[in-house]
Structure formats: structure tokens, C-alpha cells
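Next up: just one chain, as C-alpha cells, the form predicted on its own.
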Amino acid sequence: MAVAQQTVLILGGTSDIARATALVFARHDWVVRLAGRTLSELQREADDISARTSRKVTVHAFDVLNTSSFVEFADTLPELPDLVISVVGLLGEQSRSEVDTEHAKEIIRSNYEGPALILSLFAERFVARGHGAIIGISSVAGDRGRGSNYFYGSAKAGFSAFLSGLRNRLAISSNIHVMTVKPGFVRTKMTEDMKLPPLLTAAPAEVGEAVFKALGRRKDVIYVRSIWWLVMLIIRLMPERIFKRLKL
């Protein structure tokens, strides 16, 4: 009798990191579902996964800020998938959130709002199958507020906090494991145009492999280069007089 093959839904299906880790995942053989806003990109994304792996890439149209249509698109899928991972985000622009509140709002909704509520309602399905795995991709940025970029960090510190209570509310009462990933610093579209120290910056595919990994061995929480969690722990420990005269 065939076994059947496992599903992974990707939400923000064309950035670079969700393009690195689908195919992680479909070369280990597993059904991959691109979902975002641009059906045509995913496609394309889909294609070249297909073509790299020889496996089935289908593409789903969400949109992270429209919470009202989250039931239907759930509805929609051929089927409730195995796992989900959120790598839904938007850097933005600091300054421009300072005086902008529908970009401060863009911002918070994106990386907070429309990534907790989706996963919370794919959480409450896998509960009532008894079986899945959520995955939210958050960032160093949430561990503690800094002045370069808080409108970011802020709904950063949010999502980890959501996962990190969803986990300990499902570990206590069901199978389902929620991972909380922190990349760090990656060499993406969002950051093409920072200077990032190599030392602590990651490839997309060094995050797809990580993600991997860390979900067989069903790891908690994983910063993608182990360096940063020494980076992160001096950063928390720090002071708040000494820390809030940094220019961080």
C-alpha cells in the first residue's frame, strides 16, 4: 500500500527564503504549496521547484492583510497540510514608520497580525486531527527593541511570543510541535541593500536547511547560525542605561 506523501504549506510563497526552503523540502520528497499575493510569481517559483526536484509545486492565493478571507482560503486547500510554515514578513522603513502610521500599521500587521491569526487557525485544525507542525520564521530583531528598527522588532518580539505560548499550550495538550526560527541576518531582496557582516549572515539556503533539520530532531526554538544566540544573549543582558546610549 503507498504511503502517502507529506504536505508543506508556505505562506509568502516568493521570498527568497520560502523559494530556498520549498526546495529543501521537495527534495526530500514532500508536496509543496506555495501561497501569496502574486499568483504569477509563485508560479514561476513553482515551475523552476518542479523542474529542479520533479515534484508536485501547486500555488494558492493569500493575502496576509485580508484576515476576513483566512477561513476560506484554509476551506479552499486540496487538503489540511502536514505542516505550515510562515515566512511572511516586511522589513520596511524605519523612519518612514516614525511618521507614516499606515506604514507602521503595514509593518505590524504583516509581521504580527496576519501570521498569528493564520497559524492559529491551522493549529486549531491540526488539533482536531490530531497531527501537524507550525513553523514561524521571526527574527533577532524581536529579542530587544532597538532604535534602528522597532516598528519591525516590535511585531517580531510579538510573533515569537505568539509561538512560543501556542507551543506551550499544544505541548501540553496534543502532538502538534510549534518551531520558532530567528535567520539573523540573510542575504535577500529585503537586504540587498545593507552591508551585512559575513560572519553573521546566512545564505536562503542555509535557512531552508536549517528549518529542515531542526523540525526532524523537533527543536523549539533554532537561531539559524548559532552565533547569534551569544550575540543576542549580550544584547538582552546588557544594561538598559548602558544599552539605550548604543546606536543599535
Second form
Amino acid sequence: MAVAQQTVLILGGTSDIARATALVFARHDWVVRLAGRTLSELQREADDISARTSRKVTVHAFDVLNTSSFVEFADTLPELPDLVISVVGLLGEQSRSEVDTEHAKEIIRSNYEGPALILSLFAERFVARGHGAIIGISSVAGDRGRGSNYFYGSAKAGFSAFLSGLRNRLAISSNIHVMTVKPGFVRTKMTEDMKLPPLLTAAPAEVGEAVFKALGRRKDVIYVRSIWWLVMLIIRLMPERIFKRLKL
Amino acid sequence: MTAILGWGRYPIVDTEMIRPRTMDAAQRATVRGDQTVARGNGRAYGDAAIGGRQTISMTHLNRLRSFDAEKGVVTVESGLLLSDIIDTFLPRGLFPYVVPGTSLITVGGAIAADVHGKNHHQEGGFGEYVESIVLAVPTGETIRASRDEHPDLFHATIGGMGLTGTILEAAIRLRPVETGWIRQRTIVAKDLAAAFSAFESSDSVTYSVAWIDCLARGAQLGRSLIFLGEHARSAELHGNALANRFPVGRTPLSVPINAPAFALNHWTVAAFNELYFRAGARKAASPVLVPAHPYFFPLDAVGNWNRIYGRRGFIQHQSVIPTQNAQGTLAEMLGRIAKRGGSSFLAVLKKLGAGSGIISFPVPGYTLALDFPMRGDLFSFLDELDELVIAAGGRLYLAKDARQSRTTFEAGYPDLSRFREIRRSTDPAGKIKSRLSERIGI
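Having seen the form predicted on its own, could you now give me the structure of the form predicted together with its partner chain?
Everything in the complex follows now, all chains and molecules, and the chain you saw is the first one.
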């Protein structure tokens, strides 16, 4: 019996994590749709994945900051996908965000407002249809605000809270699954110039594999490397009067 | 500024690193270049992929562009690793026609060095299987070159050490294979003459390479194990291989730190060589099936094996001697090495055919690759070896070189003026410059 191929929509399709995740799904025979700002860059990823897997990959223009376009974006997709993954994110520059309101706003909107609104829109359509799954790539930076990236961190905290709230609601009223992924450090263009501890740093391919595996097991919240669970536990438990004096 | 180094960990040089993530960015970096050169995965041993002031790291440009299943031609961005091509296509019954001793090199690097494998005597070098390239040149153009379009530039770029421009993209023809296994046979040669006759009588075999015990002296000078290989056909599989037609590569181990300077000395190497030789000789009787990965890339299973030579690094000396002078000259070289007793951990002998590019390394003859840990008198000793190579009409491999003199280089590469002329046409302002090209005046 032929089973209809499942479709995954990946928002923020040109990031290193998106690329690795798309490749894993394509290898497992999913139809992959990549959405992002620059079609030519998306096409480059789509061609790569197609050549590697002989699977169909399509590209779709999507701007996470243009929230008024979201309904039209969802309406014009070839179908309502079975799974939506938001890999959208902007680290930005902390020092600039402290003095430049527009930059700070862009960080907040890219990491919280846009991803939450678009996933909310798909959630409602999934509920109406009766099935679907949602994955948000959030960040360990959202677990506790730190001096080195608190606009990014607080926006990710908001996004994590949104996902947990959505999960709570849909778990009671439907069988739509919502998963939160906190990758920890990942060797990507976002972190290219940082010195990262090898034990805590994943390759993008690891994130892709972890996402696919966790989806199969219907996990709720995952850290890509399990050691991050311990690291963040310690960071969360630290008393504020000590935490505030640490350079983190 | 970033300190960069080749696989031999000598020299270490500060340059400005540019890491383009798009073709356009790589093209712009070439046009705006200030003594720059493209760099792949950093597996050239010396200073070939270190720019004069800037270095363009191509490793982010690692996408497949398209795959033509009918022709077996894959078009890729030049920063794609050979290991990625193998992982992607070997399970589908395709393998690169030419692979060197490591799969951890980029396609751009493989073209720039016109790398050779164990089948060079039969099938030529990597360049033979390049259908076309897209090259960004400093004058601002992006040029598609092949045997039909801009053939001069094409043949200058193959083996051209990145000096004609930045290779952005390449179309590579792959070989259909029925399995991912190699049928390997080992021949024991008691001395150099026996090794040569083994090579000559194995000319029709696809893959051949010899491991020479550099510490053997006197009557045993040049004693070797010669490894012959063919791609195994489906019908030739037996035992475990039957259930696993395309075995996957192993998870790499790694040498985490530089070994202390005393780890490799005459006694440890001699002991290793003796064991290796005896183990090889025991297996020599019957052919065995070996997965492609350990057969072609035994050292890829040990990440950073170059650190075994310690903090000071090492020099690999690889020369080729034209066939008619090969045996005599190599005997003389091996004799001097044995006499010096200087721990050449790896000594590899291989028969080569003609090269594909204007300054490609291969010429019909025999190539000898030797590793020397860095120590005080090494350079003067290597100068002696160079003299023997040049006197025999040979040359040194630029992808391995970190120290040859300009005179040695010019004597070894007589077609240099033609190469320089083509280079001047694409880079009249001299924007492309590597430490290698500066040092030996290419």
C-alpha cells in the first residue's frame, strides 16, 4: 500500500540548522519545503538536498518580520504541511542592542514575535484539520537572562513560553504535538567567531538527527546534547545574588 | 589575523582569513584580493594554501549543485569534501575515479593540486575526471573552463595550486562501482629491484602502491610490501561482505595532543616497521576483501594523525623520478635515508603516468613520499635529496612542499613559462599570491 508522503515546512530555511534538519527529513522520504527571505539562497539549499537524496524540495518566500503577510503565505503553500519547524532566529549584537532601539526590536521580533505568530497560525489550521506537528527551535539562552545576550535570551524565553503554552492547550484539546528544541552551542555561521567548548558544542547535523528522532518519540522539550540539561539546571538554580555577579 | 598552517604543521603564518558563504562573496574576495589564495580543508602539507596576506577559506561553499544520474556527473561547489561525495554516492554505486590518501580534502583542493591516487599509472589524476570548472579570476570575470572552453586556462588551473583564480564550482565524473569493497592482494618484495619488477608486472592492475621499510639497509634496501587492488564485483563478494554491499566508513579516532618529541625515534619506528612488514608478509598469500574506506584512507580513521610528529611538525618530501632513472636514483635516496637513520615513518612508492595540467606534479615515473619529523639538520639533508631528484630529471610535489628552493622548483618544472603567461592574463595585477608562490617564484 502506498503511503502519502509527509510534508515538512521549514521556516528560516537557509540557516545551518535548517539545512541539516531538512536533509534528515528528505533522507527519510519527506517532501521538504524551505521558506525564507532570499529565494536564491533557498534554491541553493534545495538543489543540494535534491542532488543528495533525489527527493523533492521546493522554496517559498517568507519574511518573519512581515507579520501581515503570514496569512497569504500559508494560503499559497501547495498544501497545509504535516509538520512546521521554525528555525528562524537572530543573535544580533548585544552591545549594539543596548544603544540602538531598532536593533533591539529586530532581535525581539525575529526571535519571538514572528515565530510565535506564524506557528500560532499553523496551529489553528492543524486543529481545524485534526492533525499536525509543530517544532520550535528555541535556545538555552532563554532559560535565564544573561548579560551577554539578554535581548536575544529574553525573546527566546518568550518563544519557549509560547511553545509550552501552546503544547499545554493542544495536548488537552487535540493530538497536535508541539516540541521545543534547545540546541545549546552549535557550530554555525551564528557562532563562527566564538570559541566554544567542544563538549557542549554540537554540529548542525547532530541537531537535525536529534530533532527527527525526538519527533518520532513525541518528546516535548529536548536539549540536543543531554549535558545541557545539567548545565542549565545549575544555571537556573543559582541564587540571583551570586548569578548577577558572574560574567556570562 | 589568524595563524594558519598546513598539515605538516610547518610553517605557521598569520594571515587575514576570509570565509565566504556565497559564490558572490568568494568571487568578490578574489577580485578584491590583496596577496590572497583560496584554501580548502588545509591538507596541503606546507604553505600552498596560505595566502601572502589574505586567505580565502572555501569550506563553507560545500553544496551539491546538481547530479546527472545518466552520465554520473556531479556538479559541486568547490569547498565540498571528497568524503561527502563518497558518503553520498557510494551507497548509490558511484565512487570518485581518483582519490588520494585522505578523503578529507575539498574538490577545489583536489583540482588545484591535481591529486593522484593508487591508480595514476592506469587512469591518470583527479583532473582527468573534471568535466568543467567555474573560476573567479582577479580581473573580475567568472569563467567557465573545460577542454573545449578556455582550454588553456582549464589546463593551467588543474594542478595550478589555486594561482589562476578561485575555483568556485566543478563538474566531476564518477565511476560506477558494483560494491564498496576492494579486492586486495599483497606482494612481498625483498629489495628495491623486486619492488620495481612487481610494479612493472602489475601494470594492468587498477590500484597499486608500495610501502617501503626505510630502515632496511644493505641487501634488504628497499624491502617493500606492494598492495594491489581492484573494485570488487558483486559476484566476488563472500562472507560478511555479502550482507553489506556498501560498507560505511568508520567513526574517526583522534590524536588529541601533539606527541612529545621523543615518541618517534629510531627504535620505535624500527619496531613498528618490523611488525608491519611481518604482518603484511603473513597476509600476502591470499587476496582479501577490504572496505573502500580503510583501503583508500587508512589514516582518516585517526583524526589529526599529523600530531604524532609533535609540536615542531614535519616535512613530507615527495618527488617523482622519470622511469628510466627511477631505480638507481631511488636506491641512492633510500641509501642516504637509511644511513641518516632519521625516522621516516611513512615511505610510500607509487608508479605515475602523465599529469593533466600544465604544472601538474605527475610525470611518467616513480614517486616516493617520505615523512621527516622536524629537527636541526633536516633542511640541509633534504637539499641533498633534491639534488638527486633534479639530476635524475625529477621534481617535487607542490602540495607537500614547504621548503624547496626556487632553483629546484624551476629545474623540475620546465613548462613554467607557459603557466606564468596564462596566469598573467587572468591576474595582471598580481592579486593572487600564496606563501608557496612567493617562496619559489611561480
